[in-house]
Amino acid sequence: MTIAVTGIGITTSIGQGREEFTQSLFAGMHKFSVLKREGRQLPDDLEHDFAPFIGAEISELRYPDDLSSKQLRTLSWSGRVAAVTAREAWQNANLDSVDGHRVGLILSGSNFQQREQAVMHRQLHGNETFTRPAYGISFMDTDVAGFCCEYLGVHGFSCSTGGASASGQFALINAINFLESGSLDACIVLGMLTDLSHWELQALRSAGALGSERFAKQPEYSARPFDKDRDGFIFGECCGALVIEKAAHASARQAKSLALITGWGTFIDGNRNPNPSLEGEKSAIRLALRQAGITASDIDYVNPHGTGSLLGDAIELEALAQSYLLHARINTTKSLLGHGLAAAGLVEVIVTIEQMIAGRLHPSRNLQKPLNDRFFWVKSQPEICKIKCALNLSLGFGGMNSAICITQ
């Protein structure tokens, strides 16, 4: 079955709305310097030796006419990024002519509003018996969930699904089996924003996974997945939101297809451990291909999932040389936006696709001494080039790994 892209919404640190985006995209901006929303660095009274975290924040959100000032104080900030991005996608595919009760709406990741709850416990340290009732509701993810359905009238089905940095590609593969077997007529499938506390930060740094000690007085040259200089990955907010349908529906209801997904594959490593695994990486890409129909010749373009680790870089690299994609052209979406976790999978196939539309491939920052000179890279100038058949990959702790076949 062919999988319809009939919508698309982004929000990011680079731009707010497909327009706005795609323009920072193409001119490879980025937003990377000391995180300064509250709850991200470690307390100004604990003493240490650490350098502050760095990476990349949206700095003003800008809110339709239609969600009320006290609707936006109930909200997480995931929440109101996820219902700001949801409702651009909403209107780009038109869902107003579809039935809501024939709509659903999946969100990606678990837990991804850590730095709200963090500030709120140390700021009723001591007081805890006046917690909000509210917060009995707004610490479950479903919270954002329902509160998204109620704004946009979605009635089909709702849930979240996780995969830790691969949710964003296993919710999308999640609401294609839900189109598959006919439960629904259209998904809309939201990449949630993971607002990360100093809490998370300073355990991944500890675990040697976020960079940058290097780079802390420099952030513009820290985030660098797959140069020889990476140290980490560097946290990026953004959320991305898509409208997917079957393709015969879609053409059915004269609904634009921005794109079609032909093939999707997923494999577990069956390890809990973040560690990467070549033979995992190597498996989906071979089954997103095969149910696409299509051999790795016929790839003109990899989004990778690219980090900026030390060993998942290069151990991606030589899972693509395995698969035979040396000859496609590849860049690191990463590099502009830094790794937005649960939402990361799916605004990469945003990008891929936005790419694709645009014949053009973004350029990468601060990839000057690639890994693995034999890839076909873009550096530091976008290029021209028309890409028939992209593959997107995700990959996350405890052996999650995906792999996603687009074309036009």
The other form holds:
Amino acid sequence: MTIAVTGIGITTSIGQGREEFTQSLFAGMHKFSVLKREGRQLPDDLEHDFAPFIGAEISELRYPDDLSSKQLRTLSWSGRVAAVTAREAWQNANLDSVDGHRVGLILSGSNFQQREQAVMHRQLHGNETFTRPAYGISFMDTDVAGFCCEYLGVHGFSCSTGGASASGQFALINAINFLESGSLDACIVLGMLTDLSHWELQALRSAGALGSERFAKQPEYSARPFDKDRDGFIFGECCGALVIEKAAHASARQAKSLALITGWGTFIDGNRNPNPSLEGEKSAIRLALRQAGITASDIDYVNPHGTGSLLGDAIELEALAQSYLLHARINTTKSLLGHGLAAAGLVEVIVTIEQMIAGRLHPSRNLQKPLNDRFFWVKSQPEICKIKCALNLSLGFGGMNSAICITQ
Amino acid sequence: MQKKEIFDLIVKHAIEVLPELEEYQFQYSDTLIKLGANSLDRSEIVMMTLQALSLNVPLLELAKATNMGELADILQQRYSR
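To test you: the structure above is the form predicted alone. What is the structure of the form predicted in complex with its partner chain?
Next comes the full complex, and the chain you just saw is listed first.
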């Protein structure tokens, strides 16, 4: 079955909405700096020798007129960004013309509102009995799903799909399954902003996953996937929304198809740990290509997972090389946006589609000494490139691997 | 603390939860339900008021209030203990 993408919404540190975002994307913009959002840094009264956490944050979120302050009051930061982003995709796809009972909404990720909880714990320390009743509902991730379904008029089905840093793609694949089973005609998939607090950031730093000690005083150099000087992933706030439907359904309602999803593959390593698996990654790629009915030589462009992790980047390049993908153009979206965790997989599918539509590839930042020179890297300048077939990878802790083939 | 001061605190938090009531002239006889507050809104308004008064009272004890004036009465009694 062929799945059509008929709507996109996007909110990132470098732009809100498709137009603003793609301009910034091709200009190679970034917003890396010391994280400023409340609850993102270790407490001021704590003595320590750690560098402040670095990342890319959304500076100002513009709300549509039909979102009231009453609605927003108890909605988390992840939820606010999701509502705004989902609305853009909904309008882009003109989903008002589809019966809401045949439309689904699937969120990616789990426990993506951690910073809100950390801030609340700090504010109510010693006053725990005054915990807000609304928290009894909002601490569940699906509160955001409930909000978005009410806001947009979705009545078909709704849930969240977790898969660590592969959550975005896992949610997309889950949504495709609902279309394939015939239970939905259209589905909106939300790659959720993962709202990390200093608790998660500190744990990820101690686990060796998070950078950047090396560029603590030069945040602009910190995000450098696939570069020899990388020292871990750099966090980035982002959210993406995709409307998908069966190609036949999109065509029957004369919805414009932005791209086609032709193949998808997942592979679970059966491994709780964070380490990557060469065989797992190759398997996901092989399954996606097979389902799309193409071979590696048909792929013009790869949008890799590449977080900037020491081992993960190296294994991923090896998986791509052993999958005969050395000829394809490749860049690194996380060098501009940072790692959006639960959002990353879906945001990078969106970036892939926007590049296909524009016939251009976005530049990579800080890719001065590529880990492997045999690849066809897009470095500091954007490039014109007609992409017929693209491959997008997502990898997550706990042995989660996925790959998606996209054509126009 | 006078009943009126406590009532004004309830009103302040009702407006925070339901901003559309900003211009509304609240009366003791008003009920939060009729003003458009759902059950979660009502418990939020009461909890915010309790925190403002530093009153550690289970919400169930306040449930017998049938309007905003009675809620202010019960809170005042607890506050004066």
